[in-house]
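Below sits a lone chain in structure tokens, taken as the form predicted alone.
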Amino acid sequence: MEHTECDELNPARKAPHAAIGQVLIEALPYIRKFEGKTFVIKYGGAAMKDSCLKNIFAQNVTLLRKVGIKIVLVHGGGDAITKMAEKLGLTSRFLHGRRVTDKEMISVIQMTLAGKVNQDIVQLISEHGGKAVGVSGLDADTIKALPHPNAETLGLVGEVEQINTDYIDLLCGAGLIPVIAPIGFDDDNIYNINADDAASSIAIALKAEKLIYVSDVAGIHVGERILKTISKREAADFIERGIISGGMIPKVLSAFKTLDSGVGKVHLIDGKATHSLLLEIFTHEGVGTQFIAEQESDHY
């Protein structure tokens, strides 16, 4: 649901001094210790639909540019692909969670996902005081790829081989916030990329400090309660008992996939949430789930 005027943004509601005092001071350590680190997020979800959503992110991520971590944003944007494919009398089939991409649909992909979707993440951020560039995995050979093993039925379904990080460096260097459509390629075709999947993938090759999921999912859920955090053995333990199960399944592998493979942490935050990504990031207690390899005592 659209909204037309963000109260979130709006500067007059304001909480109480101390409280605000109080909120800047439990961030201090976290902003010391992230300076010049690397956070790899991926964008999704309502977050990415809710105008309101929209702008209280783009503030988000502006700020912790701001603060001295070097930002790179990987985002999704199916929705607005099949709406874009509907108005041109395609349909949009999928399998197993992934899009069945054929020459005509893939060239949806590329209008859609590396032209308005990014532009429009490029310009808000821009418009909270950040600069961001926005980047398809075709410039600068930033994502090469490989077919998926099951591209006889996917069609034009790609996987990562390789992460171009000496350009993606290069723009954080400069002090820039690269938006990057996850699309990829090789000598003889271009593929769709699943966002996830690129995220990941952009994460371990850059040796980020943090890979951040910003979804429609508030974390772990056990029971009632969502888990702060969790480990691998307590992750297996779960799958096991069927306390973690069906689509949330591949998540949780994939996250600690992403931890053997040298990123820090990985968090699945609820991007429908306001002001998630800071409250996870800057305060002790968080509010999605962070993994890790093993039990710690502290959130970060």
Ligand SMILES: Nc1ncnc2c1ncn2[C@@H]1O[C@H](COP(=O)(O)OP(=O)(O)OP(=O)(O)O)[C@@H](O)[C@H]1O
Given for the second form:
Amino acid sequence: MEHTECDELNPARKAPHAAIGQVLIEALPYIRKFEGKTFVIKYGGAAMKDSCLKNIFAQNVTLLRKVGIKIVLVHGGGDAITKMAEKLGLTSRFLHGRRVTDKEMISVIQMTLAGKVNQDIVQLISEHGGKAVGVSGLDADTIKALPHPNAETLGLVGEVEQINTDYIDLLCGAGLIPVIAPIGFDDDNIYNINADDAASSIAIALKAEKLIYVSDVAGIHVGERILKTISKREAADFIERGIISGGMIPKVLSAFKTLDSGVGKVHLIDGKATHSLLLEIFTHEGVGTQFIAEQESDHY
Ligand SMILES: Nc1ncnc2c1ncn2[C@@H]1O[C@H](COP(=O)(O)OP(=O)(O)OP(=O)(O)O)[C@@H](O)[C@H]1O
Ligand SMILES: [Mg+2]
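What does the same protein look like in the form predicted in complex with the ligand, given that the last one was the form predicted alone?
Below is the whole assembly, all chains and molecules, this chain first.
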């Protein structure tokens, strides 16, 4: 690959050849284990904004697909929506990490998420040699939604009612990477679906091997400390005490729903750390925070 401005982020460039070879070969058992398995990756936060991080993320995803792992991306785009809404003179309001969505805002979301944000990701992956396909939740009935229980205050915010996996399976089976914009529908409306919730439901429906949330924090923090693991009981307590707040609330709640529904591994990793995705998948090193069942929760 040609030299790029991101190279200073890459310590391996300075490592001796034997060390590089060793690092590469360490991935082999993981490649053998995960070949043909499905990973759902929720892409949000800083890794979606910074151009170096965006490129590295797209490379990581392409590599994972090329070694035979079925990758399904679900993206957020809260910042892009807020900026576009602002340009159009609309104010963004949030309630417990969810965007209050009226008729005008759902149009902005549709245009920004399924349009610009989604296609930018597709293009970036294709620049690195991957083959991605943009999918809105409306395509081929992929995300059927219900109004959110707090619809009276949240407006056109939806919950996933059902994921139709046919189209996603078709794309994955053809070696393509579905890039899914979290928008849902019912007979009456189009709904804004929190991307974490959408990723969770998609991982459950696909019986994915792993769900990985890529965000802009090193993991779940309690004060200065980054938790290596978190259990449902601890999470409920941290939410109650305001230690977990804002956009982290839907992420944590959907993470435990996913775990309870049989997806074995659910992780939150740092989109700001170079190659965190590859490290999470191809090494023993734990990066970020793993969501775990109650009985394992004594070692954070
Ligand atoms: N205890 C906590 N540990 C870590 N982050 C926390 C915590 N409590 C609140 N947060 C906030 O949650 C944010 C992550 O959620 P956010 O919804 O902003 O990002 P995202 O879901 O990755 O992106 P998007 O919503 O665009 O898809 C962090 O940037 C942080 O400000
Ligand atoms: Mg979020």
